[in-house]
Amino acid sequence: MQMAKHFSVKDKEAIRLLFSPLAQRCYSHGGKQETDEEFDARWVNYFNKADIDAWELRKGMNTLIGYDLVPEPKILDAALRACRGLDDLASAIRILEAVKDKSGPHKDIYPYLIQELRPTLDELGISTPEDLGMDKL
């Protein structure tokens, strides 16, 4: 018994779609990889935009916190300055809370970040969650 059947072009397209993967991932192999310095500069420039709005600030921080890293102090400095420019103290405190959470079990990262950011925090009049007693709740 022979199962040969001639399919029309329309049938072939339907079969191709049926058996093709639903989603394809495209990876760039061999492309230029972003250095740590370029990554930092990209995010500093993002938060330093003169016309950044509250939505862009939150979107940027959500994206940044989603990466498998703790942001460098210079990136956080730019984000905190963007918060101050928007007069958004709540977002500034949320940034510090997110970074503390992102530091996870590495107890030395968050104090280092606060130490590096202390001049900026003082200049901008931003209190840390610990200064506000939020760590005791």
The other form holds:
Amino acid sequence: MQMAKHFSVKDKEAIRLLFSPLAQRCYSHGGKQETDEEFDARWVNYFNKADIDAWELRKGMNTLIGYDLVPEPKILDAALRACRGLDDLASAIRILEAVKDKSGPHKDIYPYLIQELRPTLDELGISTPEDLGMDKL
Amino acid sequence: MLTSRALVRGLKSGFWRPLSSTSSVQAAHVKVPQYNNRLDTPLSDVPFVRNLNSEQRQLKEKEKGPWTKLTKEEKIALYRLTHELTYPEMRRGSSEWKTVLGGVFIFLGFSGMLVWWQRIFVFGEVPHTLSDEWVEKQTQRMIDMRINPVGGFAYHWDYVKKQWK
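Same protein, different state: after the form predicted on its own, show the form predicted together with the partner chain.
The complete assembly is shown below, putting the previous chain first.
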């Protein structure tokens, strides 16, 4: 359940991009299929918005986790930078936890993501849940 | 009696009114954004800890600077301010099933005890027609009468060797 907020024109543009996936489902005919690159680009743009606010970050992240996929490192990179812009370390760590959980039984996805994100993690000073011992009970 | 004045008065004032007032209730108001631990919603609407003490406020100020300067404990503390449970903690099961199974067996056992008691103390003797002696004579009679000679009873008796096949 997300709070409503008042949208500026720029925000409305971002939200429109967010809510109009170009045929996420497979239709038998008609409906242009969005390619993986287009999907990734759309999401990277969403998180790269200069003045992204906390609500948009949360909404974007929760929506992205709702999809049946693990986001590409570049999307996560943009999301982590958005967290830095909002001074929100907890959300950054939470995002890493969420994508690890999202990989499910495919245990090799998360190490790959961390490997790709390592430069960003080091630059921004984001510790992984494993570094903080939060992946254990 | 049920509609006596005293009873009605008691019901009106004593029981229901405090239930509906929220002055002493700590439960979450469902009309405002709540915190929740959900695997599919990593970032909740509100942080877990809303009212920060001065220590926590200082930590939040430090968060605005470079995160490389934060110690591990501080990072964990920041995480715990915003989130109650980590993903492994959310996914952790409980041992409740053992309690449930144990309870089921206890009640089944208790029912079994009741059935056993009933067998001993309530039921009388079985009819005499189920005694070994009677059944023997009955079986012999059935063989003599050639009951079900094709596919059933007497079919299985060997009349030559005088024994079961």
